[in-house]
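What follows is a single chain, given as structure tokens, in the form predicted alone.
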Amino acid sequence: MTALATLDHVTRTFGSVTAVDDVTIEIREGEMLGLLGPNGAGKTTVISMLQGRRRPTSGTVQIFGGNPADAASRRRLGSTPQETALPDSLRVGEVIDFVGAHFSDRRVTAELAEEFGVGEFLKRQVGSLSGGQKRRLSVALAFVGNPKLVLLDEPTTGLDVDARHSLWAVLRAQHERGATVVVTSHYLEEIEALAERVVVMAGGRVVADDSLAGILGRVGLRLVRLETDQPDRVAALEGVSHRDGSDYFVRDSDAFLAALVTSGITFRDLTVRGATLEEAFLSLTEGAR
């Protein structure tokens, strides 16, 4: 498949802080790509460089074969940032028309608004909308110019559960219309609902780049925390993915606990919970950091 955008060994620093560290990603035509990771992983910085709003400190960023900083390279790009600032005094239809006027091949205002659930608000001022309604409008604007590539940074911020699910359905429909879509999120559920391929970031680096099924297999872990005088024996039990101090990451906590009890290993202060995305991936990649 054709690469629409690439980051090639890209690093971005802000003073003494390295937000993105030697990242290489290829975004291919027709993909629904999820960029997943905890807050502060570097996802938004990657998006901002693809949008041309920030330049890499080192490495190369290209979009449609050109420099994202050049307006000509961004003509087929649609995007929605994490934070949305829309003019309160304009009506919803006026905002869509204003943005759409910048594109030669634009969507019909009423049709686009209806798809994204803001059709009934076309004559209302933006300032009268709820936070969730403003968010849906902001995401709709990313698609007004019939873009080939769309970058959505945390698109469901501020939406309730029902609204999130409705927006996911709309995004899947836009992808089926031909848009290549990149979605950033720190919610595994959101990426699972949307993405076919997933790039996971942690600490400014890419720690995994795989199909959705491959990623789910790696993060579907339970965390068992216990105190024992025989940690190596516990770590050697069947089903243990890896150990981090007193934390044992397992795929089947019931099977692990059964093995632990029958092993004769003495333990205390045992707790079991789901591993967070950050815990699972930072622990999985500890040896590579």
Contents of the next structure:
Amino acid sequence: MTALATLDHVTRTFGSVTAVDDVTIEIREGEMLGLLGPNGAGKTTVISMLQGRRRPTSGTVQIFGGNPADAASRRRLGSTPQETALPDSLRVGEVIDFVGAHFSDRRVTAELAEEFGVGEFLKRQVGSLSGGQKRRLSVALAFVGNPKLVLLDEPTTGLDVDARHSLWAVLRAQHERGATVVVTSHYLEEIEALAERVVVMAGGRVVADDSLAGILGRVGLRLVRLETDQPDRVAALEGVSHRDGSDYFVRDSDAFLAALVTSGITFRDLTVRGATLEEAFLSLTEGAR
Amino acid sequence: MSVASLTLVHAKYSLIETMRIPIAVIGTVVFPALALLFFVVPQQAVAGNPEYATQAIISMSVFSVMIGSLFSFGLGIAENREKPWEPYLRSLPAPGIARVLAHILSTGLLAIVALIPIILVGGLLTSARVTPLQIVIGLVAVAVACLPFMLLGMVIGYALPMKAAIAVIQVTFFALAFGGGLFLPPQLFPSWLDTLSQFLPSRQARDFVIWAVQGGELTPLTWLGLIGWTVVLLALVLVLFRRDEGRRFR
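Moving on from the form predicted alone, please list the structure of the form predicted together with its partner chain.
Every chain and every other molecule in the complex is listed next, the one we just looked at coming first.
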């Protein structure tokens, strides 16, 4: 697999704040990469450097083998604005045409709009759209030029559950057509639904870079939920990674339950399950601090 | 996509956006004509003399395009840099020169349109007399001579946040307008100010347009100066555009 884009020991500071700290990521052709992390982890700064909007303070950023600050390097790049940034006075069709005019191989406006569920609004001014409709239009813009590399920064922020699921389906279809997609999110469910490979960022650093299964497997925490009058004693038992309310995160739930029973602590309402990506991710980022 | 086609695309959508709120254009279009009406028309010594009146109309035209350029380019760009749409446009595969030329075309076109009321007021209410051909030559000359102001506006817009840009533009336009002989004719200047004035783009623009419309002598300093300002400011805009990363917060 060839690398479509690379960040090589990239650091970016804003005044005294280090937003991205010695990050190395290789984005390979054909993959669906999830960039996961809490707000302020440096995800958006990474995306904006790939878009050529910001330069790294040190290190090298390349897309398609060139400098992203050169317009020629961005001919096969599609991206979407993070906030709903669209010009209110233009019509939906005009915005798509405007962005589409930058690409030699572009999608037909009406067809693209239909696919992203804004087909009926082509003649409406952007300012009259709802937040969710604007978001879908923003994401559609990333695909108007039939890009090889697509950067989606928080693509479903502000969408309700149904809209989010239908947008995920569209994104997966686009990926199957051959687009390499990088999606940032702090919605863990979103990364789980879309990504094949996950890069976890926290505090400007990459804290994990693995397959989705690998991320889950590597952390491998199990969640034990129970009610007890002596939570501190339970948390102090061998093998407990950390406690959050009545949730205890453990590496080996069988050994933990054996120890719990042996300790003689009374408990009720016991549940045991695997930790979700959200929970896995929390323990990863806590390890980075 | 070629630079020319991208320039036209950016200019087109910028004009569409402006035209959707037409009232915003009125300031640019009406203000210079009002200035002519209040400052030139009542003064019989100027308004009654065909040569002086024509020069006064030209000065007002240069003033009008200059003020329009500095404000719409400087404020427009500074404002856009604070909105998220502009950074998005920067991620599209359009080179900086296409964005710069598109600004000049769209905003510059409006500045030239703003000259029509001046020409009407001047033609109807003063004794200035020019042929239609001279009007066309004058408009072309204004468009060329005012490139430095458009570029200067862009430099200010890319270099400063909006509130700072307002202050800098106000000082700059006043200094350029007065120093360039657009308020008071340079014939009334003391000789030191007259010499200094000839290095200002506003004076050079005024002299260039007067030469284009009325004929006479064009000193090399005028046209060399205009070319020099244009080249230097264009280079500066391109550097600032490339360096720009939106508004900087500390």
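Positions refer to the first chain, counted from 1. Rigid core: the largest C-alpha set superposing within 1.5 Å between the two forms. The shown structure was predicted, so the numbers you read here are calculated from the model rather than taken from an experiment.
Has the Cα of R268 moved 2 Å or more between these two forms, judged after a core fit?
It does, since the R268 C-alpha is displaced 2 Å or more between these two forms after the core fit.
I want to check R233: does it shift between these two forms by 2 Å or more at the Cα, with the core superposed?
Comparing the forms between these two forms, which are aligned on their rigid core, R233 does shift its C-alpha by 2 Å or more.
Determine whether the C-alpha of R243 shifts by 2 Å or more between these two forms once the rigid core is superposed.
Comparing forms between these two forms, the R243 CA shifts at least 2 Å.
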